[in-house]
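Presented below, as structure tokens, is a lone chain in the form predicted alone.
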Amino acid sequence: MKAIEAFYPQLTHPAKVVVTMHQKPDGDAMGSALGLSHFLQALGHSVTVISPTNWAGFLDWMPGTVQLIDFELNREKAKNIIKDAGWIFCLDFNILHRTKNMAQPLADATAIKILIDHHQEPQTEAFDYGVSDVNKSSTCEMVYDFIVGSGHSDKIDLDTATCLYTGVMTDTGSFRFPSTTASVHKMVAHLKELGLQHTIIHEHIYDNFLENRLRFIGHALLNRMDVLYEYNTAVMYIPKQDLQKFDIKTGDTEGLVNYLLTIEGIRLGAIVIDRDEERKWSFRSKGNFDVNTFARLHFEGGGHANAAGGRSSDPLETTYKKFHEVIKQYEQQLQ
């Protein structure tokens, strides 16, 4: 994989471009993809954004989602667009299988593939150009760096700024995580100078849910949470019947794991959700407990040092029991 700076000269030559992100995209994945697409269109490129799956309804307000293609719902159309593309930008993931059923079409594509991502252990052989920096707060910050570094910061309009701010805000926990560096604040200052209205973005992301989600959260905290004080850990399980009872949609469980870290003394929070095809784990930690390594070793996952995900094909009860057994190995590290 060549350094992304080597790709800059090609930006002035119009191309057919696909921009994509990981399955079930969050604010950073969606923000970086849409933000980059607005920028590339301003440069004169023909751009299509394709999501591997559906996305949370609270992201629908973002500029550009109307044109967004859901691969699962439009497979043949999406495959043809991928096949015809000259460039494919891969954002907020660094291993092709994180695009689920899109992985093979991406692997087969003859287009130039460009990676922009901040997760650990990238599949570098899958990409022609790219940048992978685990010290960056978000992929949106990296897209901003890409725009500025390529000498085209004058192309950042309000749509681009809105999308990029969304991803930085969500991936930094509204700017409270350690990844919120001085460069993040400088970026936000620049976007504000361009006229960005940040309050409405916060409202769209955090104040835009139905009543049933709040009742679901209350139910989960009351009935599905175990606190393991001997390991400074809190863990939660969500059975499928809870998702059905409260009519939980994609995105409604976003951020639920973070509640666990609000308990005094808790250094590791974990939640497992019973999905149709698999059990999905989310891990969050404080301090130097590395949930990326934890997820990779025990739950077929990975991510960042303090935020990672995993999966299991085992039944909910089995994988939940496994967590309780595995955590015993980390008693000293979690003290």
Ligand code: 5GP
Second form
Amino acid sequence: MKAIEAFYPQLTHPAKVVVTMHQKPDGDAMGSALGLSHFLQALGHSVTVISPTNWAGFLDWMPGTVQLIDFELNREKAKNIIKDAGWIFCLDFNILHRTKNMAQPLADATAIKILIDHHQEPQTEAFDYGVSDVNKSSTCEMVYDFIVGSGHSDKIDLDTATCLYTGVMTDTGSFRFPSTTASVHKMVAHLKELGLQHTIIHEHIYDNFLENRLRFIGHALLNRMDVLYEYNTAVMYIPKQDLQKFDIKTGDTEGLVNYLLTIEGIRLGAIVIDRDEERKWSFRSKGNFDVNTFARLHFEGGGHANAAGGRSSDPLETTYKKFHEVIKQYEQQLQ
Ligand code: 5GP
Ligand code: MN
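Show the same protein again, this time as the form predicted together with guanosine-5'-monophosphate (5GP) rather than the form predicted alone.
The next block holds the full complex; its first chain is the one shown before.
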């Protein structure tokens, strides 16, 4: 993988471009993909954004979602666009399998592949150019750096600003995580100068749910949470029947794991959700307990030091029991 700077000169030659991100895109994946697409369109490129799967309804308001293609719903069309592309930008993931069924079409594509991402251990051989930096707050911040670094910051319009702000905001926990550097605040200051309306973005993302989601959270906190004080850990499990009873949709469970860390002294929060295809784990930590390594070692996952995910093909009870077993070896580290 060559450094992203080596790609800058090509930006002035019009191309057919695909922009994609990880499956079940969150605010950062969606914001970086749509933000980059607005910028590339302003530069005169022909751009298609393809999401590997569906996405949370609370992202539907974002500028550009109307044209967004869901790979699962339009496989043949999407495969042809990928085959035909000159460039493919891969955002907010660094291993092709995080695009699920799109991984093979991406691997087979002859396009120049460009990575912009902030997760650990990138599969660098899969990309021609790229930047991978675990110290960055978000992929949206990195897309902003890409635009500014390439000398085209005059092309940042309000749609681009709105999309990029969304991912920085969601990936920094609204500017509270340690990754929120001075550069992040300088970027936001620049976007504000361009007319960014940040309040409405917070409302779209955080104040836009149905009553059933809040009742579901109440139920989960009351009935599905275990607090393991000896390990400074809180862990939660969500059976399929809960998802059905409260009519829980993609995105409704996002952020639930963060409640666990609001208990005084708790340093590790974990939640497992019984999805159709697998049991999906989310891990969050405070301080130096590295959930990326923890998820890689025990739950086929990864992510960042303080936020990671994983999976299991075991039944819910089995993987929940496994967590309680595995955690015993971390008693010292969690003190
Ligand atoms: P979440 O818990 O929100 O699904 O994921 C937290 C962080 O870990 C995100 O940055 C996400 O991209 C990453 N992540 C989630 N699941 C996986 C996984 O299975 N493998 C890897 N490498 N990263 C993951
Ligand atoms: Mn991200």
